[in-house]
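First comes one chain, alone, set out as structure tokens in the form predicted alone.
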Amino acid sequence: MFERVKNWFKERINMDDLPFFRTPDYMYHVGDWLGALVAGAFFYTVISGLILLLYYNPEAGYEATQTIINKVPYGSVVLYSHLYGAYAMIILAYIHMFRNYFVGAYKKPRELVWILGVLMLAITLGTSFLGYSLIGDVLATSAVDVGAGILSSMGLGFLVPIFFGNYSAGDYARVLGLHIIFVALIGLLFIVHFFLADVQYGMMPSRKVKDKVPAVYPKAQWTKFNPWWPRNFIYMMSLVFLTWGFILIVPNLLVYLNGLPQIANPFLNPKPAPPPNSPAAASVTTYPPWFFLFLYKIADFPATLTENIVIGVFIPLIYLLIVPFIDRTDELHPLKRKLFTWIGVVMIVFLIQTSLWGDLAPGVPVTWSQVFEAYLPPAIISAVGIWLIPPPSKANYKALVNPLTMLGFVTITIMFVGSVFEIMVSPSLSSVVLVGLFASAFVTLGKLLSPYITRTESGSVEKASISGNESKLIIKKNIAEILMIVLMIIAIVIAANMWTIPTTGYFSNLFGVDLGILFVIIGEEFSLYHYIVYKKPVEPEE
């Protein structure tokens, strides 16, 4: 049956002739497909946004939001997952961007791909801010007030009515219009970005294959790789459905968490706050959406608002746009580009640190000494840490720096910095012990991280024979087939029960949880099918 469907599409669309990039066997892991995850989140958000557009009345933003949540069948499921689809897109875009930053994917000939990606992230943040404002609650109004204040402080007050219209009266027509325009702009940039990344240059080869620029496969070599249809398509669909599943599951479970502490609300609460003119609004601590908490805190710094925005926003953005032209080395390994690696680590640390600071102390002015105490230690510690890690000294050393590795490094750095900050603020025996523990962990990490980053895959390690691998693979494929059947049965049971869930009311979000589980199962089915059909006993590097 599947073969007939596959051949039908293959004949009608001429799948084999599509100029999409052919993929080497070793690239079928999520680290090389982060762009597909971002695209999956983007398409889900667009689809759910179009559904919401059928019911949303921009002239009465808050009332329309409440109508969607309480009266439209499964409206809250669509609304909350639309919100978290945007959140997922932002998080995945950050991971995608910094992953490409550390592997040097901005270098020749991918400069334009990189620049488009940075612009898309910036526009995504603006689009998400506008979409968040459409809710019309006290938090959205407060966030728009902050945005309007920033524009006015920069001498761009004339843009406030153009961007936000008469939002203070509950009319979000202008915000909705710009929200849709920005989404369309992301779509246009995505087409160009995808064309350049997939059709022109293809996926970036592993450093085992290319450790210096230009990191591209010659087009003549592409014929050796797997065609886009059907293997790449099946693998991509597994990632897309898994992404959609978690976008549905997470917010529709979080909606049942009540009484969250104030500091958790920006990250974990998908429900709207009270309307801005209600008595309940007076008891709400206002804060922007979590992805702009860093901007919220930057506004508390002692310089003028314009200077703070330039330092905290425009300079990092300009740096990211021009980094392909100032990092002129041919090296791709992050430890052979230590200055730029350090800047990347510092940017991640500062982004997380400032966001948490904005969440813990919103609207509290800070002094320059506090700014230096907060930001100088992680910058120094990161520099020392990166300097201590030796670059690979042998040609056959294989770098394993990836987002998880960098996240671990960042986490340890933040914990170490936090303990240093604690001893500076309130010195005590316990804070001394804390610093000692985290300092030990940091030094230990430096020793442990080095062999991971420069882990060798030398010939001294004997590989299992092909015949042995084939036997093990057959067993694994048999298990995968059984898992596919089990998952299919579970999916049928869930699908049969989910239609009994009320369309509105307290329990309606369980429909979103079940639908998300179904998507996860479908994604796993695609993944298992990909494994059963295409997995080879030995998948060589090149």
Second form
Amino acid sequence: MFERVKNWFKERINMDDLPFFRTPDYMYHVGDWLGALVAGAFFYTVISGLILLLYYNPEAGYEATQTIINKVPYGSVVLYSHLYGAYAMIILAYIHMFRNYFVGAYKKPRELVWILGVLMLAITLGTSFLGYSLIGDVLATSAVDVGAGILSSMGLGFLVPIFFGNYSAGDYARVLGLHIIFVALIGLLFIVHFFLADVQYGMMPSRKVKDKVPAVYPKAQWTKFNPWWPRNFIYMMSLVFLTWGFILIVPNLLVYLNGLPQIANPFLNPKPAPPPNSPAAASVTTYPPWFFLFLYKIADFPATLTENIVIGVFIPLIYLLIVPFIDRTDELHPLKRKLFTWIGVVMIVFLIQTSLWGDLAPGVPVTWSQVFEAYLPPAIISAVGIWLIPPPSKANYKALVNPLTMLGFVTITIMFVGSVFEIMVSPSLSSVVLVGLFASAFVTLGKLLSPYITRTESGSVEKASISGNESKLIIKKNIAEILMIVLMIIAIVIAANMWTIPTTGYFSNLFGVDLGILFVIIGEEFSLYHYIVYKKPVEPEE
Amino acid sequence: MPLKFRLGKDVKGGLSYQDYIYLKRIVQAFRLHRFDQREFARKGEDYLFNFVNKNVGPVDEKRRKFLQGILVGVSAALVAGIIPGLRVLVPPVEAISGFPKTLIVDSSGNPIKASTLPVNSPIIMLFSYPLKDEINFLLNLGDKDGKPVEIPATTVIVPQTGDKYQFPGGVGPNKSIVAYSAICQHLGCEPPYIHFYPPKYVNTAQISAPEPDALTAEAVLAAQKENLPGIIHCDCHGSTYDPYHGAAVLTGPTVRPLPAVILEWDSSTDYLYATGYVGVGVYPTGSNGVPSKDPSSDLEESQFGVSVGNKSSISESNPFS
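Show the form predicted together with the partner chain, please, the one above being the form predicted alone.
The complete assembly is shown below, putting the previous chain first.
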């Protein structure tokens, strides 16, 4: 019966024949699917937003938000996960972008995909700002004040009514409308972005396959890879469901975390602050949403506001838009494009650094010497580091692509620099230990990321291990199968439990946690199924 | 389900569908992955098995079916878990368990003073109570000369069922102030079609007046017969109510009196409060014609209304040009 239903759809949809990129075995790796994660977060946020649209009243933004949280059945679950869906989308979009930046995916012929992506990131940030304003709490209203102030000070005051309408009078209709219009725009650009990336050029091959521009598989070659259905589909489902799971679990757990210190609030608190005209509002230190903390801090710099914004926002944005046309070499390896790799690292460091600074000292003016103190050391250290690492010899290298390692490396670098400063300012035993710790972590990670000179790949070693790999893989697959059964039992128990959770009140957010766990489980099931059915002992990079 | 084919008179079983699919995959793999025939000739079936294993899939169909079954099972659990969550689509019910005590204020928020309320005013004064979409007249009734008259407590009869209930009478310094629902019990018409006709408009001249101020001859006749100075009349279909006796039915087609708001007058401040309802439920809740003994039952049925809270403001409009 199930088989017949499946075949009925199969015949009608012809999913084998979809014109999407057919994927080689080695690409079933999350680094190659970051775009799917962003898209997954996008779709989750759209769906939850449409549910919220049924209840939100732009003429009474704060009251409507409170009603959604307190009275609508599972309203807080939907609202908080909508917020965190947007957060996830922003974070994943940054990771997706910087990963593609470091692997040189913006190069010919993918310039247009890159530009569309950068534009989508900008629109996503704008959409998130507008969505955040819809809550109407003291933070949102002050964020709108700051935003409107920045616009007017740049001589763009005419944009304020266009963006915010009659916001100060409590009428959020325009903000709501633009929030939805921007989302529609993202959706539209997404279709083009996806079409270009997946159909026109295909996904970017590993550097072992193509280390020079243009990095594309000829169509004749990629039509021999795994078709979109079913392997790609199953892999994608596992990623999307896992993303959805975390979007639901994290905020609904954070609800139960009370008494966070003020500095953690911009990042971790899904609940709205008090309304702007209440007495409680006076005691709230205002800060913008975390994804605009960097902008908030840049506004504290000693130059005029316009100059600050141009330096902090427009120059990076324009740089990202035109980088495909500046970086014209045909090299793809980050260490053969040292200048651009350095700029990328510096951008990440500055973004994180400025955001944290804005979080620790929101709205506190800084002097030029403080600015240089903060920004010069990481720039110099990363420059020296990148220039010292030798570019890879052609035959042997280990890829530098993993975005998480990259982020971790950057963080460790900052920590290392910070600890060096610490020992300079106040030398003590603990600061010595700290420097030693971070220095060793920095060296270890740097070694890991630098090319493998000592390790040689010899074909004979690989061949000899194939049969060993195979028997190990069979054992692993059997374990995976047992895991699938166990997870199914857990899923049934959780699903039954979900029927008993109250719709509103303190415990209602457990529904979001449970639903998130179910999504993680089903994502994990898809992933295990993919592993058992499709994983081959050796997946060559052809 | 195995494929079957007819051979002469016999029906012969052929390949099962799964086998067919598997074969098709192998054939496809031959085409896509360069099946090396020379290699095959040299190594024999080992090469074939390895080739199939590598390019078609090492997992046998039975195991794959079982795993797919697990996927379907977890998906079913997910759906089962989401189902209670669909309650997010049901808007929350705003039921109020009792009538609020509501101060009647004017449009700028100042409390209405009972002693300054104009007598026999042709202006429609409306306030919402107990829910925001349930509107009521506020009337200061007088005689033909415009002097306030005391409205006594009366027993009101519901013609539809013959039931009776007690109307508490007027309040204020002259006990002349009353409040009735402004939603006609016949088919739910609202002001300006239903409104109070002061004495000077209750005459035969009004029969030819344009909507919404026309009176039926029947209504004028009934008013004269009962010697009523003013009446509440609905211009939609001609229902007439007697405001001097608890908005009892004067002429049809309505078969139910207008429900009355229980008013409270604070003599020290001269403020007016609404504290409850008597009579049948507001149209169409009371369409069974039974006066509600427990007035809060009406409220619970108006699920999606919003309580007016402790203040309700008057809106004014004049239907007579």
